[in-house]
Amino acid sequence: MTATIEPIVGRYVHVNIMGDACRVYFEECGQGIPLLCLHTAGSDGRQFRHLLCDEDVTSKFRVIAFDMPWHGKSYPPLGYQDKDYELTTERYVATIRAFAAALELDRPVVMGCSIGGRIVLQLAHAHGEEFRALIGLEGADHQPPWYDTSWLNRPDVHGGEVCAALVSGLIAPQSPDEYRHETLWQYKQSGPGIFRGDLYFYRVDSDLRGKLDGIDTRRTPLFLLTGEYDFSCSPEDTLRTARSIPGAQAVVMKELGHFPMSENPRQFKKYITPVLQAIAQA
C-alpha cells in the first residue's frame, strides 16, 4: 500500500450530560498520560489534527479530541429544534467531566482553547483535583466582548461565511495560508446558531473576574499561554489573570494568534513541548 493513512482513530462514545442522551464523537492517537483537547467555539476537533499525529506528543500522550454535542460529527441531543442552543458554564464542565468519566480518563491533562481555555479556569477552581494539569490556550478570566453576535444567525446572512470573517482577522500574519484556510473553513462548516451559542458562555455566563479563590497549582499546575496576535483574548488579558492566580506560568507566544495548534502547528510545538515536557516529568 502506497498511500498515507494517519494514525488518528475515530470513535463514538455515548454520554449523558445533564439529563440528554449524547452521542459524541471523539478521536485519540497515542499512549500515556491522557491529555484531552478541547475546541474552540463554533468548531470541532479538527483543529487538533497536527497534534494527534505528531509522534513526539503520542509517544507519551494518549491525546484525544472530542467534538462537543451540536459540533462536528456530534448530533445536538434529541428536541434540539425545539430551543435556542446556548452554552453555559454548568453545561460545558458536565459535558468535560461527563466524556472523562465515560472514557474512564486518570486524572487527564486538559488542555482548551478560546472557550476552552475560559473552561480550564473554572475546571481549575472548582474541579481541580480530577486533573493533573490544566492548559489554557487564548484563555482568560474575561474579554469585554467587541462583536456583535446578532450578525451570526441570520436568515439573511450565510452564517458560515460570516462566521468565519468575523475570526479571520484573530490569526497571525505569519501563519502558513494553507492552515489559515483550513482554520477558517472548520467555521464555515458550523451548524446554524451554535457559533452564537458557545459565545453565549462566553461573553454573559463566564465572568471569572474575582472568582478564582482556591486554585491550587502544586496540586494541579496551570499553564496559560496566548498569541501575540490575539485581540480576542490578548496577551494582557491572560498575563493579568495569571498574576491573580498564585503559581500560575502564563507564556506569550510569538507570531500566533487565536488558534496556535491548527493556525501554524510548527509554531506551536515550540510553546507547547516545554510545558508537555514538565508534566510528563512530574
Second form
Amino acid sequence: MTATIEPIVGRYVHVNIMGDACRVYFEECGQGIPLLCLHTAGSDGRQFRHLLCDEDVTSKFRVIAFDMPWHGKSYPPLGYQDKDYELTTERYVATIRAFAAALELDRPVVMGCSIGGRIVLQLAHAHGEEFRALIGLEGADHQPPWYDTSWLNRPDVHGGEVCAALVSGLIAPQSPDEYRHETLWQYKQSGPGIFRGDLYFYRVDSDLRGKLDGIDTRRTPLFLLTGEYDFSCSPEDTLRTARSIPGAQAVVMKELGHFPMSENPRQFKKYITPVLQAIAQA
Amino acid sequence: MKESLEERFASIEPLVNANRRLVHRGRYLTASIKVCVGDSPFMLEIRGGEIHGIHRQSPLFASADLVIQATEEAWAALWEPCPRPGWHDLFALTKRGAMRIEGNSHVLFAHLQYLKDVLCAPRRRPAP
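Cool, the form predicted on its own is there; where's the form predicted in complex with its partner chain?
First the chain shown before, then all remaining chains and molecules of the complex.
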C-alpha cells in the first residue's frame, strides 16, 4: 500500500510585526501568481487545504496560507500572557504586509474570508497598488453586531465548544458533514479568547462605511463573493458594499455559508474558478 | 394527514431520547425551557440531557431557565429538511427578528450546540 502524501509544504518564517518578533507558520503549494489566503476569525490556515491541493489552481498560482500570530501553529508574540488579544485594523494590515514582504511576494493576490474579507477592502483602499487583485469572501464594509461576544471567553463556558456552536449555524445545510465538522474542529482548537479578539477588529475597529474612497479596481480588481447562508456577513451586506465601490464585482454563492473554501470545497470551486481565471488572464 | 407544528415539536422527546450521543452531549444540563410555537407555550423539561417531558399545561408564573419564542412560520421553516437561507439556525432566526431567546444566557451558551440540535430535531423526521 502506498501512502498518500499531499503536495502542501509547511514552514515557519520569522517576521517583525509592529515591533513584535513573530514566528509565523505558513503552508504553500504551486507555482505562478502568488495567492495569499487569509483565514477567518478564530481559525487558521487549514481552511484552505482544499485549494492548496487543487492542481487546477496550483498549476497557475503559488497558493500560500499562513496562520496569523495567536492562531494555528503560529505562537503569540513574547509577553502575550500579560494582555488580552485584540486585533486592530492597523495590526491586521501590518501582519499581511510584513508576511508578504518577508516572502518577497511580487504583487500577490490576496483572498481573505470573513475578517479577511473585510481587511481586503482596507488593503484596496490604502495599499491597492501592492496587490494584483483582491478577493473578499464573506466580506463587507460593516455588519451590525448581533450578540454579546463576552460569551466566547469566560471560565464557566467551554471556549472551544461555544465558538464552534456559534459558527455552526453559519455553515450551509447542504455542506457535507465531513467538511462541516472539520471546519468546526478548527474553532474547537482555537486558543482562549482568540476568536473574540479577532472580532474586536470586526466589530469595534473596522467600520469601513464611507471610508473606502480611492479604490482603483482597474488597477487592482476587487471580487466579493458571499454565501447565501451567511447571516453574519449577509449577501445584502456584501452587495451594499460592492455598490459603493466602482468596478467591484459581487457574487452571491448558492448553497454556501460563511466558510466556503472549507465547508464545501466542491461547491466553492464553481465560484472561485472564474475569478481566478480572470485574474490569471489579466 | 399532515402533522401539526405542535405534534412536530412534541416529537422532540422521543427523537432526542433515542439519540444516545445527543443525550450524552447534554449530560450536564438540567433545565426547564419554555418554548412558544406561535401562540402555543410548552415547557420542555431536560434532565441530564434526556427530555423528561414536554408539558402543554404549566402553572402560571412557572419558572423557566430560558424562554424561546418564535412564530409558527419560523419553526416551520427551521424544521424543513433543507431550510432556506436565513431561516436555518436559531441565531439566524433571532437576528432576523423571527425568534426571541431570553432568560439565563449562561444555560444557552454553555450548552449551545446541544440546544440547537434538540430544537432542530424535528428537521430529521420526514413529515408524513
